[in-house]
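This document opens with one chain alone, in structure tokens, the form predicted on its own.
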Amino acid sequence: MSARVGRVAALALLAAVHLAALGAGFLAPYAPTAQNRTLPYAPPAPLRFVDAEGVFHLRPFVYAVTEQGSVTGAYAEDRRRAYPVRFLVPGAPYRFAGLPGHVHLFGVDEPARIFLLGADGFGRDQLSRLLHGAQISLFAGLMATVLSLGVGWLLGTVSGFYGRGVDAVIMRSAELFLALPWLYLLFAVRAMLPLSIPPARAFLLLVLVIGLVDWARPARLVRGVVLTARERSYVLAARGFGASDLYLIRRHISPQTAGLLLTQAALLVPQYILAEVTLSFLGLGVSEPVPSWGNMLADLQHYHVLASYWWMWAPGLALVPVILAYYALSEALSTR
């Protein structure tokens, strides 16, 4: 019962996070690249219901902020006018599932800005960048996992089903990949490739590099399942009736690897998300101005940002529940 509850809770959290990433254009109040150079490192804007005169408002509102003096990050609210939060407001254009859109969930009138998670050094809204950055970081992990498991399943199945020379070649190659620390191998492969490439191509390149470097572990696990499955009586009986290899693999072998692949997926996705974040943090992934959680965290390499602006930690804090949810899901799947 507890495993089932954990599985449902983890799935609910992950579904909410990934749906928020898919709907980033609608949920984010601003475009992720929109700059406001007059508001560098603006702090998170508190939603208020009581104004400076003590009057209660049913609709939440914010005050405009202005930078004070020459100290970056020192702001004061202008409480002469309240700016109510409006819903379903027009804003920066975006695309969802290939369709154009311009309506955002919420926003405020200019010149006020609603920075619920503060702003970065260019005055860009951290919440908008966090939501759009999730599209890169989360889905890079998912797509790389599909690629890694696909290659691992194919090679592991061929190795376990046919054995002999095929098995020896594939498993010796897998041992070579396993002997090398995969994260350092990932750095080495990515460092050999061009750095200055368009963001879309950089995203696909990340997926390919991450997915193809770590195929060996799932391949060995799949091979073990296939070695057992091919000796089962119903498989031998089907072979005796003239069933082809492709039929045996599709009908009798593959279904037995499904549970293993699901558990491995729940373990690999957070690992690959962290790989993308690490590469982008080091400047080897998707580059600015397109946000990813990794290049957003790159600002923390500057000590004054690390020490003074806590909201710049938002991508790292968002990673924690996502990774824990994936590991809780893998634990629940492994105890089924």
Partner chain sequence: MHGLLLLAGVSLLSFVLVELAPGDYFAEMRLDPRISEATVHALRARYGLDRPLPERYGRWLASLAKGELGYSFAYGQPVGPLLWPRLRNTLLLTVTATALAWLLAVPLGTWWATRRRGPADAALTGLTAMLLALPDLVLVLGLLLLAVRTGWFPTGGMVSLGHEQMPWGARVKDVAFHLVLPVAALVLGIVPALVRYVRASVADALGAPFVRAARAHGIPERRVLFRHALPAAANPLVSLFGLSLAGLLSMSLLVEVVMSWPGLGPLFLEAILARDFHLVLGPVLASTFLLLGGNLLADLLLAATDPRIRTEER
Second form
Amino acid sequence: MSARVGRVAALALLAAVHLAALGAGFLAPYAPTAQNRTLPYAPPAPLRFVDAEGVFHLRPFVYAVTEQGSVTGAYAEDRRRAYPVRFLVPGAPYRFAGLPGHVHLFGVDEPARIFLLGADGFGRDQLSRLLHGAQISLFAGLMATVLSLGVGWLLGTVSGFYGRGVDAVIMRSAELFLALPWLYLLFAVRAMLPLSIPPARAFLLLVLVIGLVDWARPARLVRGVVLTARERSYVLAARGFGASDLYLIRRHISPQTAGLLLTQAALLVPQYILAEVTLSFLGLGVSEPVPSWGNMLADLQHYHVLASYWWMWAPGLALVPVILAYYALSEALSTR
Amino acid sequence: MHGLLLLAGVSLLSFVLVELAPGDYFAEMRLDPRISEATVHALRARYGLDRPLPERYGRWLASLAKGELGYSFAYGQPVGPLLWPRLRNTLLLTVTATALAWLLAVPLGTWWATRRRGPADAALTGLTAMLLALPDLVLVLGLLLLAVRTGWFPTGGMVSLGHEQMPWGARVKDVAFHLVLPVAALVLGIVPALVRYVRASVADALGAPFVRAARAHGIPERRVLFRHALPAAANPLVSLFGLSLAGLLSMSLLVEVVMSWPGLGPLFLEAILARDFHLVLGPVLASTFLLLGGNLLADLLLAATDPRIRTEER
Amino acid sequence: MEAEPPLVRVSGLTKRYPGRGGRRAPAVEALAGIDLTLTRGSDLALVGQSGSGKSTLARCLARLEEPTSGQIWFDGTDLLSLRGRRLLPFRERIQLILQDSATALDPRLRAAEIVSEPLEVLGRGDRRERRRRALELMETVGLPAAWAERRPLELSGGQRQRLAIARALAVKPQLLILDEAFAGLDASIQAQIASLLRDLQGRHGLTYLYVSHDLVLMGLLADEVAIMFEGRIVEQGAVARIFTDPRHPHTRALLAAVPSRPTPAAPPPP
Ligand SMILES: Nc1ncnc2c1ncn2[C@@H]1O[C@H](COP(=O)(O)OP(=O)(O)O)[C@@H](O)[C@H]1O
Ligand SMILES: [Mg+2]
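What's the form predicted together with its partner chain like, now that we've got the form predicted on its own?
Next comes the full complex, this chain leading.
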């Protein structure tokens, strides 16, 4: 596979995943918080084309399932009635880009459920939660990266451009932030904020914490680039006809940091996605019932869930291609 | 010296951060109708929580000097004695994992460097890429699944029931047995990056002019590798050792919590959830201390392996 | 006319750089007390071997570097007392063309953008006007408008030097300082640039300060030469006098270094 193909594939995958996350309300058949108390850990429903009588149907269908006896997770299909998959069906309300909606891409008639990825302990659809959770986890990573690189860029530029006292203060603080292992630092900063907060606030808070804690590394890198950039003769020449500091930074210095910022972004986004996942996994992030890939994985801390219901691993498995794609992207960017 | 200053800076920074947090251990008590406002107030006064920030920092520093590191409200005792065994356990875990990871990475990376292109190269590239992309959390959970499914290894903790009654040898074995899973997680977590770096450094050294010259003089390939290329690659590797510690400690936090290894991690999380602030500071400082200590060690190693560095004053 | 002050008068100018490598390294004295006078419309060449402090003096004159002590008077104004906004009008009147045109131009910008940059910084005209003026200036220095969209790396050394000159002319300076403007150019290109400069001087009444290590070349260009050695001006005089009657041993050394090339004052016998 050539580098170019790899880059295009990585970009395509990331675009698809992020679009799916944005369109979660429409793509998901159910609301991520809708419970089915009679269907805990219902397994993924196979899409069927051939019914109990051996007749082939062009439109796929599912059977309704019921729990067998007292053993959680043992289900039997009711084959007397097939529930065909319907498209563009009305259902739970959601918002897409601020607009209310209630049409879902697919669904089946009540009382059956279409759990393509199974259900969790509350009988909530894993696929719906995975899609909505992606909204939280992936965008937390993106937004935190923007914040971290923004702050790092600003401080690194100021530090490198003005030097002297400002530089000393900023670089000493950076050292302070780098003296702590990053996860410890992240947790310590998280510890200073309220623990139980509503999910929307928790999301913003996570973005802030993750983004602000890690400014030191980008700041150092940007400073290095700025230090060499400001020594260029054309910067001196521009000073010679009266250019202001702001102009020099905007016109001659910042453009040189663009490549670095892009490569860093591709490296930081997956790291920050994982930071959100880790925090939410440990109960320090976005909390139930709102799904994030982190708090969805938290259920795996129970050994019976860990060992018995493979579909509960979905968010963890979904992370792998996303991270791979970001790494491929960063590699492609850095070898440009 | 520089390290001590940093440690002092981190202590001040984290103290201020943590003390600025809204709510404290006693704030939770207010929710309990049986405890009166006056009682809470009296408790806070008793532990000095009503004093101004600089005074609290001063008191905390004083207790730091005594090795107490402040007072844990949840445990009703100084932080120090709670922290030391945890620090020891984290150290046991991370040192074992680091040693193993390097023992694995250096030979593997060196071998890989001599085998550019070909099936081994492709396989190692793919394998390390896969492992790099595997989130630490998923890796840890996967190993836990393995342990639960097979029953080969204990799934958590550091000792079995009845550990205290075992003879000395059995106790060591017991701990070693419990170490397997968390160490495996850490090793798998850090080895991919390490191997890649070792390969790159050795490959660089093999391509260096003086090494090529040695080869051109007909010195056997093995001797070229061990006498010329590896020593040249030692420097970047020792630097990497210092750099890789931060990642190792971070991952250790996660591993300890998920596999209930009684190190700094679980204590840290517990303290955060209980808003037990001085107990939060303990692991923060301890991990900083470990990181700085590791970097100091790397600097010393670097000075030992590279005579040029020794003469350079700071 | 005799009451008019000289365009530039420098007295007792020194510049000390902190030594490189370690805090205790000795300071470098790049300028050790410079006295210099430039009259209007003249052209003076500052000649000295590499490291003698020529570029430092040029940067101090253009106020791109803060001298350690001394005075610079420009058209009767104490230049070193001015900062920020009050310095701006003088920035337009003094332009420095930096050594090494390859790095003096932002490789990301196109030729027309580079020439119009001073106008953009000073807020002169709108985008269209600036571009028109930039093309005009390029025309003046002999760069056809077709080159307007090229980037510096797509231009030759001589073309880059012309571009740098065009950019400096954009602000209509009175004093143009050219630091090693001919270094690294072919003799024929050097001649082209030299005639361009002479032409511009006639049209705009410019005063030139050439900075170079090449005494012979400067002899062809300038009326007057100042010889610099270790941060000092050791000898100054009319070109003919310097070539026929060099007084300072260093000047003699500079002349001796290029014995095989013709000099204007002492042409080789046929
Ligand atoms: N920014 C600087 N920092 C420290 N030393 C410098 C700096 N610029 C020039 N110098 C030193 O000042 C002396 C004169 O340099 P320069 O003016 O560039 O000489 P020239 O242009 O005659 O070759 C040299 O010794 C040089 O090393
Ligand atoms: Mg020079």
